[in-house]
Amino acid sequence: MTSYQLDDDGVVVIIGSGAGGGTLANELAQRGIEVVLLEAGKHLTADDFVNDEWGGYEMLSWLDKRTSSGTWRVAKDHPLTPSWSCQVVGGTTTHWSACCYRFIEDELRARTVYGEVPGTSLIDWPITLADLDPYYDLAEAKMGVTRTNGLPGLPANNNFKVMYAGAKALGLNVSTGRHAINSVPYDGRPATIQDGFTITGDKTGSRWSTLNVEIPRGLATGKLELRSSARAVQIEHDGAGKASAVVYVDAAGVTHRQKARAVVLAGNCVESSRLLLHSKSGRFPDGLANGYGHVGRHYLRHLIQTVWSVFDKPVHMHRGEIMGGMIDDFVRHDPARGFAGGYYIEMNSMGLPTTAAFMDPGWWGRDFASVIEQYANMAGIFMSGEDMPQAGNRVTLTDEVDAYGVPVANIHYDDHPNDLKMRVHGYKTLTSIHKAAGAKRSVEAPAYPASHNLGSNRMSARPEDGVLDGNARAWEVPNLFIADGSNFATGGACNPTLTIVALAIRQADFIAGQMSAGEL
């Protein structure tokens, strides 16, 4: 296995091995660039994973304490676990639905298309869809996205058949959608066996992840070193203000300092922001790359709302791929609806314990029991909608420190009036679809921690509006990059992983070009 010295200042150090970090590590290694990949979690394999929804959650999740504040329901229901992500090699690609949809052009020009929305900090992305499309093509090919490159869509399960019947009755456009799950063998990976556990760990390897695709291929180049159970605690800079090293703690509790030619943060919105805010110095008194005060701000998480409905006959929604269904009629911005932005409708199912836990925390008694005892007859459907960026929705540091001496993060989130209008519209639509399919009763579930964390270190056309330029490079630190969803300028409506991967491939091209030109 390749091993680099701690004082080797020619390596690119990437923090986080998920969709952005794991992909970028492989892409750089394939270009002959030497990379050290730091991952806070363990290096698990398919043999370690369990086909147990709750057991898989506890095995893979980032469970360190966080706090929360704001008007969002999550702060009340899940005050110490308000945001969900994974802590394991492969990051959150070890536990994801694999839905792969592209941004549409209007979403990348949100400020221009939506106009002024009071109380928001809307901006346009500093890049266009024409900039992204070639990298979307590359991402879809490497991930094996269904309904692209000649790959067939996933087969329908019972939950989809319910969704399909309701959607067709209402004249909506419905399909099993696009997923990075093999419907047929592809790229050395088998087809899904439809056991309902592809989302959690994935013992069969039919779903794309950086654990089973990107990192092994990067390691095979001899240019990539993976260090698991390595918790980054600070980024250091030199006298010129360039990132020079990453301080991390290994599994034995020993502190190390890895020198770097460039540093890439890919630790998810909360941890990337937390690390930047914690990396203070005399030159950066408010945190690294935070001269304009945008680090941690404009946090986005999408409007993720679920409707569970009970039908006369068994559905067994947990069988098959849990999110193999999509309706795209409400994605485009339509001012006539009374709110800015749009949303996807997607299929959703959970096991009995999770359904009971998230349906409406605190709900108990005869009425609750009368619903949950009909689990076998339940179907699920949800919306993923664009929430509005607000400067006050942010990640900050508390006075409490964790076992590594790093302050615990607080996540503050207030619902914007535009979000509330979209939520009402979405609930009405979701319920109508199930009603059209024959639902006896529908339950509108509140938001839960599992969502899409975006935007807390956003790209912008001007340094006054964000943390990063159009290549996700820090405006104030020329060799510091971010390769996770925190670099999104706005959230759009689609599941973000495909875009994170496309941006990482594009970023690899930029970094390699800068190095070849002697600029980095």
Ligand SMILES: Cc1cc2nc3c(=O)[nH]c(=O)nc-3n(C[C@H](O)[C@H](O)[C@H](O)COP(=O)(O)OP(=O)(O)OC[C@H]3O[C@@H](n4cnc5c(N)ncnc54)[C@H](O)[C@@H]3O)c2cc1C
The other form holds:
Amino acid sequence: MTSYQLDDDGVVVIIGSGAGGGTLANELAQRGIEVVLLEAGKHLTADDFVNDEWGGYEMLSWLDKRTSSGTWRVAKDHPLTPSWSCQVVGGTTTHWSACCYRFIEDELRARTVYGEVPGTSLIDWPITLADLDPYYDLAEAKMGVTRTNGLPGLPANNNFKVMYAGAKALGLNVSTGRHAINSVPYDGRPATIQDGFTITGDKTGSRWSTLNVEIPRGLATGKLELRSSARAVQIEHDGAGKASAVVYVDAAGVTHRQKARAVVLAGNCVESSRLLLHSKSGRFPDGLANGYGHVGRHYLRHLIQTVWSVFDKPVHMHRGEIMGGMIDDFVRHDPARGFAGGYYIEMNSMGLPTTAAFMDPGWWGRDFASVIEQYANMAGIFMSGEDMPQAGNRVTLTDEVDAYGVPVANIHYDDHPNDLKMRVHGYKTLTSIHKAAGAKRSVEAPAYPASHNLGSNRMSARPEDGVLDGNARAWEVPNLFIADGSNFATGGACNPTLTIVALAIRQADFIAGQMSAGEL
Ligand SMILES: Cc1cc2nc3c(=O)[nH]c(=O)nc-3n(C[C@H](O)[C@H](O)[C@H](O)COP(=O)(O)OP(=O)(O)OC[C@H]3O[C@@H](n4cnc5c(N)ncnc54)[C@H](O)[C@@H]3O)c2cc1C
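I have the form predicted on its own already, so could you send the form predicted together with the ligand?
And the full complex, kicking off with our chain again.
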């Protein structure tokens, strides 16, 4: 096992081993670059995972306290866990549904295509789809995304058959969609056995994660050292303003300082902004790389909402892969709908306890029970829509300090009028699909804690508009990079992980190129 010295200043230090960090670690190691990967969580294996939604959630999730404010309902329903991510080697790729869609060109030019949307901080991405496409190809190949590279789609389960019937009746374009879940054996991993629990820790390895694909391959190069249970608490810089070391606390509570040639933050949006804001100095009094005041701002979480419907006959929606269904008719921006941006429709299913908990927190009594007791006859349909960036939607530090001496993060989010219009449109569409399939009753469920956390250290074409350039390198700190979804300039409508992975591969090329040119 490779081991680097703490005073080795030739290593790239990556903070966070999830979609962005785990992928980048492997990609850099494959290019011969020495990497130390710091991960706050434990190194679990498939044997540790449990086929139990709540048990898996508790085992894998980032449960450290956060607080929340703003008009979004999440602040009321989930005030201490407003965002949903993991703290474990592999990050949230150990606990995801694996839907994989690409941004479309219009979404990368949101400000130009949507025009001015008052109250938003919309910008265009500093990169185009032509820049991203080759990396999407690489990401899909490594993740084994269904319906790409000749891989078949996931099979239809009952929940999908309901969605399909409704969509076809309304003339919509429906399929089981694209997923980083093996529909057939691929890349040394088995096909899914459709047990429905791979979302909360995949025991079979049919689903791509950085835990089961990227990190083992990176370790095999001899260039990557993984340090699990290693919580980064500060990024330091030298007199020239370059990142020079990462301070972290190990499982025994001992503090270390790992020197670095370059530092990459990949802590999943909220934690990355939190660490930058906390890494203050005389040179960066408002936080590292925050000279323009954008760190933590423009936070995005997608409009994610589900409609649960009850049917005459059993559906048993928990059987099979939980999100194997997709409709893309509403993705494109269409001003005639009265709002900017678009949304994907996807399938959703949850176990009984989770469905009951998330259906409408606070709802109880006979009416609620009359829905829940028909769980076996229930189907779920879901949307992921583009929310509007707003400067005031942001991650900030509170006065409360955690066990590592780092201030607890607050997430403030106010719904924008555009978001509210899209929400109404989306609920109506989701309900109409189920009604067309014969639903007896439909319930519009509010958003659960944010699982798509994006934008709070965004890329921009000009330093005045964001934190990072088009390679997700900090405008103000030339050897500091971000590899998680906080680097998104806008959110688009699609689930973000394919894009996080594509950007991480692209970033690996950039970092390797800079190193060979002697510029990093
Ligand atoms: C239930 C659920 C379902 C989802 N389904 C989908 C889906 O179908 N499709 C899709 O595209 N996306 C999905 N997502 C979202 C997806 O999982 C995330 O977008 C993705 O994993 C984010 O990648 P990341 O690299 O930003 O962060 P993560 O994968 O969360 O990794 C961040 C890592 O950084 C570590 N870390 C944080 N702070 C520190 C620190 N200070 N020191 C050391 N380590 C630190 C964390 O412990 C974590 O392991 C889902 C998420 C959830 C919760």
